[in-house]
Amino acid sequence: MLKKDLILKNPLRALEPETGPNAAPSRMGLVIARRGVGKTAMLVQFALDSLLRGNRVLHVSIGQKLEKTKAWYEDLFEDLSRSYRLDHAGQVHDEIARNRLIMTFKATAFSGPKLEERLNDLLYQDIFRPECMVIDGYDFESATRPQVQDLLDLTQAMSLHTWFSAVRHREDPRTSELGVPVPCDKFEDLFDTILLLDPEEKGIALRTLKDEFSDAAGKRKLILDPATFLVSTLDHQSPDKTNESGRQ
């Protein structure tokens, strides 16, 4: 399969209909799940899809080492290219690797202003200008509304498509009217798309709680394949059912 065909056939088209580079306006998405259910896998697949579409991607990893974040990209790209029999996979891998930058923060050291400062350094030195950003490990439980608003303002100022991950606590059943679990319920209006990862018998279901592309939501039921953590539909799961990477 050619790269352009992989872009078109990617199940994420149900959530990101665009097949070319990002176009204005900017937007923000949120993936919510319990620990270990697949939040990082989802963010990396959004990042890989954006990279395949020709965008530059900044991956902000909070509380996770650089090597582990890189491993997610290597493992998921390998699974993706094998599952879809991607032609010239090595060449495609090298192309997208050049357009990805991973930025790490200690959990206690991250803040919106620090992120903005480091981004401005990249821009000022003409090192890297992203079109897409994923922020993995942001602490919504401790966050205030002005802090999340600042990240939205940054996203809009830089015309980014930004995806966040958030932890849902198993012991707290409270949700908003949209079904957004605490603590993210108080920020739901700041996001264009909100997804909930929900384990079920056939895999980890992607439940769309909020979607800016209202006519795209629900066309196909998306799941995370529990063997590979790849996004798929119920009628197309990865043929490789072994998961030797030990990912969590």
Contents of the next structure:
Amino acid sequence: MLKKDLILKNPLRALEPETGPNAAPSRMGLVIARRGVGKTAMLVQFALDSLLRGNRVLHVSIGQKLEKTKAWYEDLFEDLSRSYRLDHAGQVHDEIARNRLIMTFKATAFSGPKLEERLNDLLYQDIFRPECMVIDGYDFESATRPQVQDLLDLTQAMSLHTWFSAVRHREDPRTSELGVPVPCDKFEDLFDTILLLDPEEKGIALRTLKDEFSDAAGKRKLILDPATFLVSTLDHQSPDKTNESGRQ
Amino acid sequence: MNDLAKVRNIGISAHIDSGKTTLTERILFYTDRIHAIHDVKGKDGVGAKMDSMELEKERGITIQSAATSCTWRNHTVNIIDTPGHVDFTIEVERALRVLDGAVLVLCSVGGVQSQSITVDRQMTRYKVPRVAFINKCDRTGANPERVTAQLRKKLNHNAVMMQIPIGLEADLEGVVDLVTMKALYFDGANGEIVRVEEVPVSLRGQAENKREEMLDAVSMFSEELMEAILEGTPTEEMIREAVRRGTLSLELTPVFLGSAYKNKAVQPLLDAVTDYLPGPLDIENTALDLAQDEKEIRLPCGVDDPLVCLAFKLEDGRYGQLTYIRTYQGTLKKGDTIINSRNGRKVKVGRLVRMHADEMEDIEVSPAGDIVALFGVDCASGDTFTAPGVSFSMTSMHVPNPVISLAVQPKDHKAQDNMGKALNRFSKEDPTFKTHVDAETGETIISGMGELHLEVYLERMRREYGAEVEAGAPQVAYRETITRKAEFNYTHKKQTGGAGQFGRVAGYMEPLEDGDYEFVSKITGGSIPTEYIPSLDKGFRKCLKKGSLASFPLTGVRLVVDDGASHSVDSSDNAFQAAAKGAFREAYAKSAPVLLEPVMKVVVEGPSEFQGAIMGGLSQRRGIISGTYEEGTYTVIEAEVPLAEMFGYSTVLRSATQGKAEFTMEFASYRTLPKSLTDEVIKGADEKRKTSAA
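Having looked at the form predicted alone, could you now put up the form predicted together with its partner chain?
Below is the whole assembly, all chains and molecules, this chain first.
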């Protein structure tokens, strides 16, 4: 399969605004799940999809090591290219590696102003100008509304498509009316798309709790393969189920 | 020596300037191997024992490792002093291959720096258990706790302090041993008298807390200890046993501290080496069975098993050529005949010696697990020697291809002879150092892994061999490759009187993703007689040496031959070799060839306020920044940068960061050179060709 076909066939297209992937100048997305259910895998797949479309992606990883984050990209790209039998996978791999920058922070050392400073370093010297950013591991539990608002303002000012991940507590069943679990319920109005990863018997369901760009909310269209964490459509699990290897 | 449980083969490995040579010197002093102490930088003009090379003496660094043997508490400790600079990692890696355990030396002021990270990564790769020694605790700014925290955070070690210092910086008096809960002081002119006292009252609270922390971490490796702690009766033996178990499983790094220079707390470190680091029997060693298609097999390592040993280092010293070997299995005896498994050559074991830095002791036997040296054996570094009838080879070490080269020109006739000797020796000692004579220009070319790597050999040539040479500018080792499939159908025909030449060959060439070259024959029905198929392979291989784009070697090419024709009289080996060359030329032009350049993985570490400047600098050098991470006030930036852009980078980095940042680099991969630069390189190659032709 050619790269352009992989882009078209990517199940993530189901989450796109009906007017096309670039319809919104900046999109604020949030992926919520319990620990170990696939938040990072989901964000990396959003990042890979953006990279395949020729965009530059900044991956901000909070509390995770650089090597581990790189390994997510390597593993998921390998699974994706094998599943879709991608042609010239080596060449595509090199292309996307050039357009990706991973920035890792310790959980205690991350702050919005620090990220802004780092981003400015990149932009002012024309080192790296991202079109998409994923922020994995942000602590919504202890974040205040102004802090989250500042972060979102920053990404909006830079016209970035941004995806955050957030942890849902196993033992806390409270949710908002939309179904957004604690602690993200208090921020739900700040995001235009909110997805929930929900483990069930057949795999990990990807529920759209909120989507301002399409009518996807409330509909179940996608599922994550629990073995590979690759996203697939509900009726069509994975193009190639040969890979049974699990991942931590 | 027959009790393998009492042998320790250890390395002392660390960041440059963290004092490992001084530490080795002190170890040799306390184990009675030397009788006076010298400083590394040679204030007294003698120099530390392990730095036997002139150059190392002058620079105060260790480049060439030497093995030395000493005895401590009834244990034989073989020490390999390993180099600290990243350009010499083949030395480090080769040393790590033969070690069972290591002491990771860290500076109590500088802490874990990027080079420590590289060395530590190599140790992890070779599964070498280690103990850490935080040296230079007498220096201003010494902070062993911070360094221990860095070991945990930066190197991911489960680092546990086994001692606390009594005083720090200029007030360093000794250490408190948290296992025995005794204070240790080091008296005498050279700290040789260990005085054991009660823990000073002022330190008791801190010592109790630290001991509790240590027991918490260590008890994870022993249920017996855990129960004893709950009952309040842990014994010293139980604690040591648990620390040993944790260390051997690579899940625990006991941390010791002191100051080698001030003769403080080296003896307790030696105790730790014998207590916690593995003996040869604690380590699983494997070899490749050449008779079974290089199948990996586990070596039982018994002294009565057939001999298997590895030559890991060659040295040309004042006693002639020395080959350092590690015996993995069996017993090596003086007078034995052993086989070099690389070339099947028989070697007679003449003199067998145990080295004590640059003195030696003649011995008769070397049992499994031992590290000794042989005299007068002609072999390369990395060769395996076995008993006759054994077809084992020790796991081959990964040897990267050189990425940089430069031309060397002897200044006079004498230098020419000496340069030849030196180059021959260096290329035998170091598999990453290569040398050849360029057929077109007649220049001698040396190749290696980095600028400094080659600079050191140039200096060694001058100092050790008296060869004055002029060196040209460093050249990047470009490669050529093809990007698309191309067909060929070529007939070589020559009729110029006498026997004619005829051979036709058809097929295609295509890019090969993994590997340099592959030849596939799909000839059926005898269109090319079987005896000429190897001639085609030979002809193609000759073409790989020099591509037609810019005369660089080719890589990543598969050649498939599926048709051809021969003549009963005029076909010959030569005719088909010529046909292969013609076919290659024909297809190569159509295969969209490109130039590849070596790309290095560069890791820069510096204060966070310079992050923008560092990234900007890398970016200007066509670097692709793959990631950054913050470590306290420092930021580490990882990037992939073409080697061609890295010349002189250390100077630029220093000036951009007020000398506060440092970097390491290692070869990552070959990548396609951008079109604009390809034209420049091709132009340069053309000019060079014209100049040499003229």
